[in-house]
Each structure stands twice: as C-alpha cells, then as structure tokens.
Amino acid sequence: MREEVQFFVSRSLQGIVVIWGIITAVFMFRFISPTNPARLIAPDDASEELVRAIEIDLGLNDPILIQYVSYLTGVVQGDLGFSYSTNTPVRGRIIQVLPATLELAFAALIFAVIVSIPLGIISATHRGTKIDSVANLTSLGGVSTPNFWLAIMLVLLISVQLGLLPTSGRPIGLGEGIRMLIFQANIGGLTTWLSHMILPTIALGTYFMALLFRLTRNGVLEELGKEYVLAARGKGLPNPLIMYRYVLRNSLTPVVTVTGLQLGGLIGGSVVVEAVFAWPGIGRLFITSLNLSDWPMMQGVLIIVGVGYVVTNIFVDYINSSLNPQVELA
C-alpha cells in the first residue's frame, strides 16, 4: 500500500511538471503566429484606435512574463479564457463537445481490442498457415491505410452506394440514448447513436487494431517458446488454460502500454475523422478554431488533450505493475 501511494505521488509530481511544460508551450504558440488577436475580434472596418483599445483590454500590450503568469494562473483555476470568435468561455465549449470525442475514442478502442487480441492469438497459434497469412495481410492493410482515406471510402461505399448507414453527424449522444431506454423504454435512441457511430469507429480504430494485433501476435509467439509453457504442457494442463492463464497474461504488458498511450492518440487523432463525418467533437472544434485563428480555443483544446495523455500514462503504469509483478512501482 505504501509503495502504491509513493508511486502515485511520484507520477503525479512528474505529471504536473509535464502539464506545466504543455501549458508553457501552448502559451508560446500564440506569439509565433503572425495574426493579431485584437484584429480578429475587432470589426473589419475598425480603426487603429479601436484595435489598440482591444489590445489593452486583453492585456496584449503587457510584458510577456506578465501575460504568461496571468494565463498560467487562470489555467490553474480552471479558466481557459474566452473564445475570440464566439466570446464564450473556452472551458464551457470544450465540456460541451468533449463527450462526443470520448465516445468515439473509447468506441474505437473497444473495437480495436475486441478484434485484435483474439485475432493475434489465433494467428500466433496457427503460425505459418493460411489463417496466419490472412491475418498478417489484414494487419498490414490496417497499418498502411490512412484513416482519412478509409473514412472517405467508408462513406462512399457503405453510406452513398449501399445506403446502409448515415453519412455523418451525431444527432443523439450515448447518455441521452440510455436515458430514453430507461425512462421511456425506447430503444430508438441507442440504435440511432449506434448507426452513426459505426463508420467513424471503424475509420479511427482500424490502424490501432492492426497495431495491437501485431503486438499480441509477437508477444504470444515469444511466450509460447519459453520453458514454463513446455513444463505446463508436460504436466498435462489443457492448452486453453495455458494460453489464457499464463501466456496471454505475460504477453499483455506491451499491449496495455500501447493501448493506454494510443487512447490519447485516438483523442488527438480524431481530428480528421471528425471532420469527414461532421462529428461534433473536440477535433472538429480545433479545426474550426484553427480556421478562425481562435487562439484561446485552440490552446484550451491542446491543454485538455495533453492532460489526458498524462493521466492515461499514470494509469497505464499502474495497470502494467499489476499485470507484471517484475515492473516496480517507482
């Protein structure tokens, strides 16, 4: 118990330093941009006096150190500023769209894990057969296919040509669909949510699925050649028990590590997929803000994604230590 507490304290302190670095880097990005935030806020026909007044009001004329301290203080208090384009709090807007991105990211993660791990085990246990060749070919295609191209092809083939699934949008969220099922006994909300979720999930999760497949296959193959497996078979233990009780557990450490790291990647990498499917998430919000040079909104999105990476890494380290006692909590 004491080691676990020390682990969380140590990782939390490291995480705070990393988050501080992210906030600092994000703050400095605005000064690299040639655009003047005051001119973005001011009307097109605004005079120079009005632009300067806006700069003073926003504190843009203050020394950079004062601006940095003010921004850092606000972020620590949960204040990410106001959007230049909508004049609304950045935090509120991000909270509004974040559930859509999390739904998509976790759906892609579940899809990848459910497909990749069984496929990796089957491929490893049938090494050198046609099943292994087909699985490896599928993996190669998944790794080599850009998600934006796959997203467009899925829309053209499944939605436009076959008319099986919606092309874009998210008319209802998972939470609302569950409430409709519980309080109204109406399953229509969940079916609508699922129909709009399938194509973006496949487009976002295919690369991840192929990556996890390779890790699982290689890990299982490595474990199958070790002496403890031969000893277990010599004792007459059934193959399913050996595979799922020992081999799979010992080969899951890199899979869990990559899964945790890629979860943050799925959130950050959903930008293009959300744009193709008009998914109202944080990725689409970032692209819209980028087109409008809305720096407070872009900074807020980047900070949230960075914090997500840090928290996920801490959680993954702890899970790895539980799966493999040789991994120390340090």
Partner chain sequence: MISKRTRTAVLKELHSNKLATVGTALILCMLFVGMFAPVLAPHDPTQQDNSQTHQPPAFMGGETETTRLVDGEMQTVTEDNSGSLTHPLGTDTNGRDVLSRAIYGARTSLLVALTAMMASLILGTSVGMTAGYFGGKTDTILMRFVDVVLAFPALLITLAMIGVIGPLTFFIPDPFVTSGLITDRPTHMVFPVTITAAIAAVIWVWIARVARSEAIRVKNEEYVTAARTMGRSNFGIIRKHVLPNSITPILVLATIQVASIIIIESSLSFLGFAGTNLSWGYDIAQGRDYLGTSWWLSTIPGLFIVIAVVGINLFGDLLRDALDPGIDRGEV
The other form holds:
Amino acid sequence: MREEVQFFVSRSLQGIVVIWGIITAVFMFRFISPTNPARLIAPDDASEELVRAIEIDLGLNDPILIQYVSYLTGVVQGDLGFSYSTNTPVRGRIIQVLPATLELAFAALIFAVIVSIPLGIISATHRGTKIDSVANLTSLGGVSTPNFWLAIMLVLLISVQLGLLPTSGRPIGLGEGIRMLIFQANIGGLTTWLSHMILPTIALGTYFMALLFRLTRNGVLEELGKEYVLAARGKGLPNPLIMYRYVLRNSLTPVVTVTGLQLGGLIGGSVVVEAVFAWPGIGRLFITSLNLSDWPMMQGVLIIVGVGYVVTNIFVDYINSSLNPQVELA
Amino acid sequence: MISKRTRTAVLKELHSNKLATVGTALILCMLFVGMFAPVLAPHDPTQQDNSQTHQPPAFMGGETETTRLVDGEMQTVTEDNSGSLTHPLGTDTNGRDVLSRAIYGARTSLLVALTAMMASLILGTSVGMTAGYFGGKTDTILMRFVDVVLAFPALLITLAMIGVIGPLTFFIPDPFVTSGLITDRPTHMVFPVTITAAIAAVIWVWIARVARSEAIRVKNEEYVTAARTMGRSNFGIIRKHVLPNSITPILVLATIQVASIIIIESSLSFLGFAGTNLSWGYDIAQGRDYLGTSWWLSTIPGLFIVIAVVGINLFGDLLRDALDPGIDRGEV
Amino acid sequence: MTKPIIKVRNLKTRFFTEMGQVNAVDGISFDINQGEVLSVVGESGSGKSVTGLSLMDLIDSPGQITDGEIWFHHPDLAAERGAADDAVDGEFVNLRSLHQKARRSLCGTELGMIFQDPGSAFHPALTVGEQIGEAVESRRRIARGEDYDVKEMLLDLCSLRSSFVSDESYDEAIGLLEQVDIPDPIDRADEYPHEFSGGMLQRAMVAQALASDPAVLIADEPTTGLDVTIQAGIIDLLRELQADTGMSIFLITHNIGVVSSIADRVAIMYGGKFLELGPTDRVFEKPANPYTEGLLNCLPDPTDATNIIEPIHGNVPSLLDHEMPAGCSYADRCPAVTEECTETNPSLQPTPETANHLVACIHAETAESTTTFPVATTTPSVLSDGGASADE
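Output the form predicted together with the partner chain next; the form predicted alone has already been displayed.
Next comes the full complex, this chain leading.
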C-alpha cells in the first residue's frame, strides 16, 4: 500500500510537469500563430480603433509573460477562456461535445480489445494454419487502411448499397437513451443510438484492433516458447489454465501499454471519423475551430486531450506493474 | 553506412519471406510511379472535360440512370455507362481522369512522406543522441519536451501546427515538362510545405526516443569509454562511434513511419488542409458526395493508399525481422 | 526380478527444421524398472533431453514423436479401458495412443519432471508456493475427476480474487517445500522465483515435481549450473526421496560422477541411439563399447596424478537425417573403427557374461540373437530384436 501511494505521488508529480508543458506549448501555439484574434472578433468593416480597443480588452498588448501567467492561472482554475467565434466559455462547449467522442472512443476500444485478444490467442496457438494466415492478412489490411477511407467504404457498402444502417449523425446520446429506457420504458432511444454507433466504432477501432492483434499474437507466441510453459504442461495443468495464468500474463503487458497509449490515438483518429459521420464530437469541434482560427477553443481541446493522456498513462503503468511483480513500482 | 552484415541479413530474409518480396516490389513500384508520374499518367490530372464526367472504370459495363442538367432542365436520362480504355479507372465529377490523379497523388504522398521523414530523422536523431549521450539535466529537459509532444494525438497536434504555420505551398518545376520531354502535363509540382512541416514537427519525437535509448546503450560500450579516455571530443565520439552503432533501429523506425506519414497526410488532405488538390485524401473527400452513383471516385484513391501502406508495412516487417532492432510497434 | 514401470519401444522423435529432418531420438528401446534410478549419459546434442521430454509428451512443433510406443504400468487405467483396447497390454497402457487430455492428466498424477534451468522453468510473476500449489491442486482435481476447461477458466476470470489453488493445496505445497529441506517454507512459499538462490530454486523444482506424487521422476540435468557442493545436496535429496517414496528416477545427465553416485543402471546415448545399457558398476568397470570407454577416459582420476586424460577427438555427429551415416554413428570418431562399422548399423545386444548388460557395437562380444525386449503380442507393430535398429 505504501509503495502504491509512493508510486502515484511520484508519477503525479512527473505528470504535473508534463501537463504544465502541455499548457505552455498550447499557449505558445496561439501566441506564434499568425492570426490576430481581435480582427476575428471585430466585424469585417471595423475601424482600426475598434480593433485596437479589442486587442487591449483581450490583453493582447500586455507583455507575453503577463499573458502567459494569466492564461496559466485561468487554466489551473478550470477557466479555458472564451471562444473567439461565439464568445461563449470554451469549457462549457467542450463538456457539451465530450460525451460523443468518449462514447465513440470507448466503443472502438472495447470493439478492438474484444475482437483482437481472442483472435490473437487463436492465431498464435494455431500458428501456420489457415486461420492464422487469414487473421494475419486481415490485420495487415487493418493497420494499412486509413480510417476515414474505411469509414467511407463502410457507408458505401452497408448504408448506401445495403441500406442497413444510417450513414451519419448522432441523434441521441447514450445517457439520453438510457434515460428513455428507464423513465419511458422505451428502448427505441438505445437502438437508435446503437445503429448510429456501429459504423463509426468499426471505422475507428479497426486499426487499433489490428495493432492489438499483432501484439497479442506475438506476445503469446513468445510466451508459448518459454520453459515455464513447458514446465506447467509437465505438471499436468489443463491448457486453458496455462493460457490464462502463464501465457497471457506476460504477453498482455505490451497490449496494456499500447492500449493506454492508443487512447490518445483513438481521440486523434476520431477527428477524421467524426468528419465522415458528422459526429458532433471533440474532433469536429477542433476542425471547425481550426477553420475559424478559434484558438481558445483549440487550446481547450488540446489541454483536455493531453491531460487525459497523461492521467491514463499513469494508470497503465500501474496496471503493468501489478501484472508483473518484477517491475518495481516507483 | 549500411554494413555488409546488414545487407546479407536483409537479402536472406527477402529470400525466405514471400510477403517481404511483395512489400519490396510495392515500394519500388510506388517510387517508380511517383517519380515518372508525368510519363505514366495517361491524361493531365487537372484537365477538366465536361463531356466526360462520371465515366466508370473500364471494367464496368452497362447503362445507368442519372439525373443531370440537360438543356437547362433537370432530367433523368438513361445513358450508356460502360467504361472505356481512354479512362481506365473512370473520370470524376469534372471529367478528370481518376487514374492520372491517383498517379500524381502518389507523387504528392511520396514528396511529403520522404521530406517529412528526412526532416524528422535529422531532428529526432540529433535531439535523441544529445539527450542519451549527455544524460543528466540535458536529458531530462529534452525528454520532458518529447513527453509533451507525445501527450497529443499525432493528428490533433499536426492540425494545430497547421494553424500555427498557416497555409504555405511551394512550387517545384516538373523536370519532365520543363525539359520539354512531355507536354500537356502540369508544369509544376505542388509541395505542401505546411503539412510536411507539421507532420515532421510531430513525428520526430518517436525517432528521438529510439535514438536516445540507442545512444544510452552504445555510450556504455567499452570502445566508447576507450575513445573518451583517449581524449576524443564528445562530438567526435557521437559521430564516429555512437551514431554508426545505433543507426539501424533508427532507420527501421523511420521506414515504418513512412506508412504513418502517408496516412496522416491523406487524412489532412481529406479534411481539406492539403494545400494541393493532387492528393489521394483530397480525391476521396471529393468523391464522398457521389457515393451512391460513382462509387469509384472515393474507392480508387483509397485503394492506392492501402496498397502503398501495405507495401511499406511489409517492408518494415522485413527490416525488423532481418535486423531485429528490438523496437516495438509503438505507433503514432 | 524387477518389474518395469515404463517400457519404451522403438521411440523415434524427429524435428522438422528448415535445415532438414533432425533425428533427435532414433529408435530407442529400454525399460525403467520400479524403484530404480536409470541414468542416461551423453554429450550435448545426443538426444537425451529429447528422450526425457518425449516421455512427458512435451515435444513441441517443429518436433514430433513419429514412431514407437511408451508403455506405462497403470493397472487401473488398463482395467478401465479393457484388455481388448489396442492401447492396453496387460497392466500396461501405451501413452502414445492416449488422448492429449488423458495424457496431460497422467503428467499430473504419475509423472514428474525436473527441468535443467529452474530459473526459467518457474514463471517469474507467480510465487513459488502458488506454482507448486497448482501442481498439487491439479493432481487433486484429476483424482476427484473434475474437469477444468474454457468455461471454468472464464468463470475464474470473472470472479475477482478467486484462485485456482485451494488453501489445502497451498498448505501441501508448503509441506513439500519442507520435505525438500527449504528453511522457512511458509515464508519462502510466498516469494517469487527471482528471490530464490539457484540451489534453493532447484529444490523447489523438485518439490514441484513431487507434487504430482509421481511413480516416475524425470530429472533433466538437475545439477547442471549449480555449485559442486549444492550439486551433492540435490543428488542426496533425490536419493533420499527415492528411498522414501519408492519412485523410479530417470536421470538425464552428462556428469558421470553423478551417475556413479546414484544410478542403478546407466544408458550411454550417442547420436540419438543407445550404445550401451547396463548396471552402472558393470558398465563402468567393463565398458563394452569403445565410446563408453572413451567417455570414462575423459574423467580425471584424483588419486593418480600421472593419469592422462584422453579426450575423444571430433564432434558430436549431426542428427540431420540426410547427413546421418549409414553405419554406426560413432564410426568416424571411434579408435577401433573398421570398414564394416560404416556399413552396418549395430543394435543393442546382450553381452555374454551379463544378460542385462547390452551393447551396440559389431566388435563387441555378444550373446547371439536373444530377444532383449519381448514385445507385447497384442501390439500390431512388432519390433525387431534388440529394438534399436534405425531403419525406417
């Protein structure tokens, strides 16, 4: 227990340094970007004086250090600033769209893990067979296909040609769907939610699934060759037990690590997938803001995603060290 | 730089592994297509022809009903819609040849991927070597910086960099056209500086991480200690000993990353930040509006991406199996 | 007369590698008697470890047992299957015709194995107590006739904190650690393998092998890699345990000193075949095969400083099928080689003086054509006499 507290304290301190770096980097982005926010906010026909006045109002003429400190204190207090384009708080807007992206990212993650790990195990234990070859080729395709194109192909095939699932949009969130089920005993909300989730989930999760498949297969193959697996067979343990207690334990370490690292990748990937499916998430928000040079909004998104990544990684390291006692905590 | 042992190992692996041969062939093909695009493309990829819109690929046959503007009125007309060999992979909504556009798209992808890879190779190796070799505070500061960049999803931060840099493109005269060998082709190649720089600015951190761990490994070898006791300068040691002995994994990673770069590049052009319209991602985005009628518009450029990336991935696997540099597929 | 517990007949184990087919075990036949220590001696690459793994059915792809029978004395199983079964001969069961699951169960209840390198034969992320406990638990579950399949595994996965090993099994594991003279067994059971010293871990390995309460213990180089003093401790331990439990030990080693101190009988293995097999003192006093003689000449004699060690020149032969000589595999290194040796492949034959001392050498005096290994009448594949012929 003491070890664990120590681990989390020391990792959190490191994490705070990185998060500070993230905020600083994000601040620098806006600072060196060529756009003048005052011009964005001001009407097109605004006079120079008005623009000047807005600049002063935004504090753009203050020394950079003062701007930096005030931005940093703002962020630490949870204030991500106001959008240049809508003049509403950035935080509120992000909180509004975050669930859509998180739902999609988690669904893709679950899809990837559920498919890839059993497939990786089967492929490794049936090495050299047809199943193995097919799975390997599929995973090669999976890591080589850009997700936006896969998304379009899915739409083309399943929505346009077969007419099975809706092409785009997210008419209802998971929370709303559950609420409908509980309070109105109406399952329609959930089925609508599900039908809109399927294609984006596959499009976003496939690359990740193929990656995890490769890692699982290689890990299991490596472990199967270990002498302790032979010894476990020698003491008469049944195969499923050997797989679960001896093989998976070590071979899942890289899988867990990459899963953690790839959560960020999934959010990144969702930028494009959201664009294909008109998914009202953080990725679309980012693209819209980029096109409008709405830096506070982009900064907010980057900070949220970056902090999420840092926190996830601390947990990933913790899970790995508890899977493998040889890796000391701290 | 490439030792004989390395070469033998690669050739041996190439010999025993059929998929690796396929990968190598695909890469060579892509390089060839990219380099000789003006010669290989049957049409000018930017040439619009309103009489030849939405032509299907040559292997398609039959008639289709389309609604389009006829004599100032929207009408549903049945037209002969079988493909022809003039446009082997059909034409897009402006009558531009899909095959020619895909061939020129390969060129853009290659240009971006190779430049970004070289830039990130130089930057990443320098930073990683410095951090790993000198260690201590230098290492901590540089690696914290790397951690910060790694905390963002590659695509997101590339997009942010695009916002920072602003749109920049650079025109390179096409040697085939300027020398007069070929006419009727675009006279200049568009080099999308912004996305190349943005991608390089993100990719280098992965190189830096590997370079750093390699530098740490090599600097503890005895020949480095020996060189140090003989009074060689740090720079001399890095150049003479550390770099040559750690370059293999770095180069392998760089090769694998070309695949990631191509995917990021196409994603960026898909989102409309390409800076050029001769790009696979751009064509996929354009074809999206005609999925119901002209499926090939989005499908074909995508297939080109998949083939190129499969080739690089297979080649990367080959290098990894042959040289065993001990790097994982960390991925961006 | 001693009764055999395992009868191996014409066992062939092959590895199908990129280089070609490797005949690691090339048609050997022998018995392991109840309560004896049978030792197999040979240089590295002679196929002795593969013999041990073949007995345990632990040969993995690209390797495969391609031919032969392994008859195990198991009256219960034999009775259960009935005498009409091809896999049954009297009280013996042919392990090779059992299904994988039944075969595995036998590993957990009748056979135990000690591996060469305990450091890699224990899983680094599980405590030693747990790993021995698993072996105990596994034996108990088999005895109760319980099955452990994917369904049970998923249930285990879902119920957090559940353990395969029951408390009783864990306690028995601690008892086993005590039995192999590990001090503080309760504390040590809770430690991970990397916290053990090499000698202690080898003792733990012995304890793990004992967990299945084996009738036959297969010890693959149990002392290699240990200090001499610790080696002696392990050998003493094995001897004690053998005396206590009456199990048979199949000891694989290249250390002739170890053999002479513990083995009742010894087999000399070379090139995937047995060249000599007989009572230890008999073989060492009056070796009938030139190879055995050569091996013994390699030993230093501490009482005689003038004694010159004579190494055997040349290398262990290639076991690749296409490189194997037609005749005796030792021919190209043998000091007594004649033309005939390179043509005919010798089979194990009894020596004239002692019926249970067998030798495979055409120059050795042998008693003519006695069937050394009587073959069960019910088995379809009938062995040639001697059983060690390598013809396919």
